[in-house]
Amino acid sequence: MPFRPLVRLIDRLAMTDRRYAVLFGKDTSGEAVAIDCETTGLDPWQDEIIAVAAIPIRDGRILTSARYEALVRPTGPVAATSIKIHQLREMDLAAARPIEEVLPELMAFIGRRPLVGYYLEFDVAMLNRYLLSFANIHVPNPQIEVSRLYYERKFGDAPPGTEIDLRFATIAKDLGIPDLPVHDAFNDALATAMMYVKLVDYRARGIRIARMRDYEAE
């Protein structure tokens, strides 16, 4: 995003809640944070976050014991179509805390570290909705999309016309990631973290992911 430094500067000046100042500045941790949000739908401006998980990654290790995980009580009803996906009913969320309490904790946990995700743009858009409302800022953290890392390792040198599949299940299977139940914030964040660790290792060692045509040529 060409204007990200300018957006960061404007947000830092326009911030209305100093609790979020921890997000700005240079990150020196050497870590990243895999994140996943479960929501009531796919519209960042209408739907709500109802579960979130964030897992630190350091030096190729996934620090599940240091994770942040929370359910979030929505302000409106949870549609049946949404429940079928993530299995979170209104009764499951009745005792959860509101986003006003969860968001400051989550963002303080993330701090300045880069975010890692699958379809991360959506998760960030959901967070931005609340951050703009509560603090007049956007998520300022660097963002690492695992499907882009996967694309580079598998399809970066592919000839025109190559069929490209970037679905979550496809990437997980191709990388040998354990088959975890999906649409669970922790499981999806964990699978994403494992994808990231493996893809970073592949890139560091110059390993490319074979395509079907490569197998056929053997």
Contents of the next structure:
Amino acid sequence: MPFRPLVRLIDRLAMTDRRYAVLFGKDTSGEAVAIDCETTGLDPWQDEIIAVAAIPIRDGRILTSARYEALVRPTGPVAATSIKIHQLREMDLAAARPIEEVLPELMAFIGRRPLVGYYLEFDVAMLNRYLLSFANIHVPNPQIEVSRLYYERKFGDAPPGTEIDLRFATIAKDLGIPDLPVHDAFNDALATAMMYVKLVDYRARGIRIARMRDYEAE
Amino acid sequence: MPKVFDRHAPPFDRLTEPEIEEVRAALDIGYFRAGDVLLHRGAPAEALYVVIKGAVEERDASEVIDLLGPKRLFDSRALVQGACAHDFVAAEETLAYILPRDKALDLMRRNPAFAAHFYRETSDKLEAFASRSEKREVGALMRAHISELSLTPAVEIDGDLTLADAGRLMNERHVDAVIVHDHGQTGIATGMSLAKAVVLDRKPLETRIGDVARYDLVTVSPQDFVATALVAMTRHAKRRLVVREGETFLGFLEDLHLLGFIAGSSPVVTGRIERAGSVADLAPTAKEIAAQVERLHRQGLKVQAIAEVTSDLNRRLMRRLFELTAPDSIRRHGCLIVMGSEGRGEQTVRTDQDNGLLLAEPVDAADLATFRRRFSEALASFGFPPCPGGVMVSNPEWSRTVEDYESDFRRWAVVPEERSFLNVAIFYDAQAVAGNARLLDHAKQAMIDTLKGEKVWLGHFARAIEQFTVPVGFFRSFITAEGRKGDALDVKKGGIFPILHGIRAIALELGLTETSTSRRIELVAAWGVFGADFAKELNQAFLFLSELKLDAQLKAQRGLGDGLVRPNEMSAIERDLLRDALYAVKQFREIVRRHFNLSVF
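Switch from the form predicted on its own to the form predicted in complex with the partner chain and print that structure.
Every component of the complex follows; first up is the chain already shown.
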């Protein structure tokens, strides 16, 4: 989103729910928060969040002990196609809490810390829809896209015409992230956090990721 | 919660479902770059680490003692003792779980099976260190004062407190035991005594704690030796002692605090061997020694340490057997020796017996015949298979006077045939086990002197390394020609044997008397035959290959596999290590070839 400082300023003034005031202001924690949402579909204007996980990261340490995780009860039916992906059945979500309860908790947990995600734009769009209707604000936090960090480390100096592959599984494999079952909010947030700590370290040390991988014959 | 966390990997497999959830809730994940130090020698360990991906080296000053791959956990010793004995350094980019120390200790206190893993691992490690020429260190530990140990703080309460209040207090202060003062008496109450009173004896929660406390305190003073505390615990069958100085209670000394010391000083098996009064008494211990190899291996003890512990126990066993079966004349004028892998201290899974007897002078023929028979029969009944080559006390060729041996050495030196090479190889690795060790020193020196400068003979001797190919190709690809499907390799023939025999040949030429392959490699390097860096590499290769062999052997014993190594069943890191190890063997074989000029043969 362009003009983000301006949007932030307007949001801060136009905010209708003061509980979200904690999101604004300068972040001094030195931490970041990896986040992932599972949804009923891929349309941020129609679909709903059904699971969310957020894991703080500090100095190369992934604070899974201090994570936030929640299931969210959707207002409408969940499509069978999406249930097959995240394996959260309607009955699994029946006892979950509504987004009205989860969102303030989640945002208070995140606070002013930057968000880290894979295709974070989507998660942020989902959150924005709720935030706009509940508090008339957008997610104000700085956003760090791991696929962009990866692109920069791997293809930043690539000659034109290089084949570029930024799929989640590809990045995970390339960075040697342990195999986690995907489409689970916590696992995806954890894998994203692992990518992030590695990529940040590579960047700090000026390490580039080799493009031609010499796969062994065996 | 990290769902990838493997709850089936020991010791976590001993935790209950709720305990596993606690672990999962408390875990963090750390990312470390190659060279990052996870634990510093001498510094306290704040956490238990479990490798997720990558590898961590355990280092002693400069030497790498162990390489910890995925699922390995460290450092249990530091966890219970507070400080690390070694550095733990990331060998490559590593992801690791971090379990806070308090949580781990808490679980150890509550779950004895979980704690037992740490006891075992720490004690085994210490035992291995102890038998590794650091006996003095253990001795020093036993003479350490209790004041040097960490204690659980003493919480003192009044006997008038109710059970409910006492329980609440203990929970708040995170202690499992409290000191109870009641009408001039001093006692102890534990979580267990509270539970017993309420659950078993159905006492109301308003009961005075003073009425359930036990007043048979076993106390020690901070100036007492660790050994004293150990004896007190054993004698009174207490897991917890009260440390007091005059009227002041300093805290509780728990078995957890002592476990490190227990191990080094009184290994159970050793005690049983020393106490055996007859050959029959020794039989169960012999089985125990064989059985513990697998247990130690499963618990992650490295092959070198396992071999040292096993050799040490086997030798004690034979010494005791010798004392029990040898007549006075043989005990006085004889020296019992072990040879081959047993002599090199590299035996893990039991192989054939390789033993012999040296006599200073001829002894009574009937005595000798009886001893030969009784000794070998006893060993066979313990499960030491007889040596097919007849290298045993029962064979008169291997139990006779030093003089007779020496005339044989001279014969072997002039007849360069297979049998002579084999005999020299076997005897050169001999170690004295019981009796007069000087006899062996003398005989070995005679053999070294006889072969001194015999370049051609030594060349033929060394040539045995050419028997098998090293199973790694020009592009460092594996040559898997073994096994039914031809997808396996034999690390013993293709890797371990060339190293141990090649180094044996050079050591013999140099007249070294050391028998362990690792030490021989270091000494040969010190003589300048190759560099210190290569020595290190070769030693690591030797240990790694031995590890693989042991692993495959133990699997084969359980009916899994054929004792061969299959690269396609290994992880990428292991494959890399195997490739490096075999490559080092290849280089070493070149060195031996050049050294003995083997191309002329």
